[in-house]
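Next up is one chain by itself, shown in structure tokens, the form predicted on its own.
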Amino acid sequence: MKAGNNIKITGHSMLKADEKWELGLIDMAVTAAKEAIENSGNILPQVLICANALGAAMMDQRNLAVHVAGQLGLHDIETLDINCGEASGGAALRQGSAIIKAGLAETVLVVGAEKTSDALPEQLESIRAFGLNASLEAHFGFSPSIGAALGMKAYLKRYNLEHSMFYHLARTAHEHAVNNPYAIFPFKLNESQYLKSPVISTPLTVMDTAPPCDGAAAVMLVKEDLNSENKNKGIYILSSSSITGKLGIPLPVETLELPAVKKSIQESLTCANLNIEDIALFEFHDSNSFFSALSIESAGLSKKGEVLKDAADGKFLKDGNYPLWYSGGNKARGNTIGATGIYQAVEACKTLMENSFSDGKKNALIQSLGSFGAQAITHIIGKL
């Protein structure tokens, strides 16, 4: 879907990703929403969309958007909840864009919120497993981490690599998080720390995995003509694409490919009339090192089997060919699960506004994945 250059992000906000024992799911969502409204010049939304993946499964608030609207005093507006697993944030952003594109509203507030700290790690992993095939995978003991471990093992075997090579992807994320006050782990990661990391499921370790966090983020989407005095100034949603491919753990593990990732990116670039070389920064789904590697290769930033070497060569650092995870990504910022797509949008907006890039590049590509890579939702955000 070509969003059109009239969909502008006028305000955004995000909370630091961490364990927020003092805040509940609604509290976080309301806080982020209030800040986004204030940062947009107090524009009020006609539609409020909330993205959340785990709330109902964790016996937390259902129908979140209704309750957030009530807390904000937003009455007589449309509310909508989006749950697409870990792709929820991306799906909510796409839905907000579509509503404006269809002429159904001129202002849409999109909020992503997730509360993970109320569950023990093994409970949380079990809940997240039901984003896989419930009857054929989750009920048989498979989980996202086990699937990723199988994939990493297959990747290392096929390309005759040592596990230590995956360090360079984690290093890239951590190096970029150093100056991010919203990151849970804003420190550089050395190879010794990586190699000593506890094993989750061989060869996947703790340092290969993004830490689940509590958090909330929000963006205000506004039809351009409401702010005509600022026309062509700011950040716009240039295009989006949502692709669902074949389900199941076997496809990415056996083929080491993510077809939905590739097609979604190609479609978004075409809709925005851009090439991959026009993108200044990339935010890929990095819940673990396996998906980081496959996403980068599926996007065409590395050839098959070469992404780890490219990472070691600094290709994805801020001064490299294709800067990745400019604020640390899920790995170092923290994985807010269903809210991640909104965090990506906020971080992309801030980065594009605060930095100048070589060759006049002024666009960011963000992507969320759901159901072990079967669903890919891509947005291109940038300046006109």
Given for the second form:
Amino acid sequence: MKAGNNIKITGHSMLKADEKWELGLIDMAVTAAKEAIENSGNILPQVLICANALGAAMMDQRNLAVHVAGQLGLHDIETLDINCGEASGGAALRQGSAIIKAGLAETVLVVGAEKTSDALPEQLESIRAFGLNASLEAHFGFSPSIGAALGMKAYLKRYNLEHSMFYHLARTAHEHAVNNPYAIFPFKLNESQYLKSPVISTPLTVMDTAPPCDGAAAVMLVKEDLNSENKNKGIYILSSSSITGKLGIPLPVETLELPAVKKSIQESLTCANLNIEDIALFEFHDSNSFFSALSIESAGLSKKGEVLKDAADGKFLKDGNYPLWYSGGNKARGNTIGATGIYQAVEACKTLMENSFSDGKKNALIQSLGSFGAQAITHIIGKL
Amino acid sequence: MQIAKSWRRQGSHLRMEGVMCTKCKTLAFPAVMICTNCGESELDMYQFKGTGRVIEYTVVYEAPENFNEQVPYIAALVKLDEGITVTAMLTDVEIDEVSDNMPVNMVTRRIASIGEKGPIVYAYKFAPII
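Show the form predicted in complex with its partner chain, please, the one above being the form predicted on its own.
Below: every chain and molecule of the assembly, starting with the one above.
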């Protein structure tokens, strides 16, 4: 996605990711949407897009955007739901950008919302499993966590590493969440806590997975011309890329690669006329440690087999070479599943506005993954 | 709904039937409508031998719903002799007896029970070749 109108993020909001017993899916989406509209200076959207992965499977509201628009009193606008599994947030952001790029609308509100706490853990795991190949993997007792466990084991074996080395990825995320008021687990993680964590599927433990959370976040996308008095100021969506590669659990486990991740990042950098060294912070899809490791390596931030050592050396901390999960990522902020891509966008906006980075860097790379890494959606967000 | 699905999938789930492309001879499991290699739509049914070896495995302690009663179970990647890798549970073997490259063959077993009143679903698992 390159030609067309500049897309500015004029407003954003997010709810704290946690267990929100008192709020339903629509309640959260409406709350986030209303705040984003207010933060944008009460720009009214011509299009409202909702990203949600689990609502239909949880017997919750389908056609969510229609109902969110209704409760916001937004009538006579276009509404659209996006469900691309855990990549829904990234896909919705891309769709919103495409609508503006194509000149079909000038203001688009993109909302991500997910309700996970209404299901028991095993029910949630089952629902998430159907984001894999339903008849070949979910049907046979596999889930994303089980696939990730196979991948972790293959990774440790291939590179002759101890499981404890994966601690450093979780440590990085938790360290960055410490001062994040929107994070469910804003505490530092020590190695002892990591090693005592219960096993989900050998060798993967609870601390190797991101905790499913309730949450909602929203961004207001606006065609640049509407905001001419502040032209070239603020945060923009600079590029977007969506790649779907080969499917299935076996491929990343056998190859220890995520080709879609690599291609999507390369394409988004090319579209933005940037290279990887121009990026100030990275938000990769850390629903589990296996994806974290392969994503970092696929992006070229670590050589193959060296990501855990690099994490141990602090390469991905805020003062490291490649700051990663600046607000805690899914691991410590909380995994809002289909809303995650929107959380990443909001966090990137806030971080870029509130911080200065070395060498004048002013861009963030955010990425959502779906279907066990077969689908990768990348955005580069930053200042012009 | 589950009964119709199980019936529809019996070729792949009970007999390990896939397809072979009539043009480029690429194999696919389970059956597909179009060859993923060359796009040919004329495909012949192919009977996989159902033998292979374990290339990776994990012991599952927290399972998706409908699989809880089998915990802990062994979830594995099995490389079939024809070269395709499938995801499957191992059976008829203790956890500490499993090893990499262990030869296995397909057996039909109960996969899951869909609720108290739902059907019992049968499909393939893999067991050590004795």
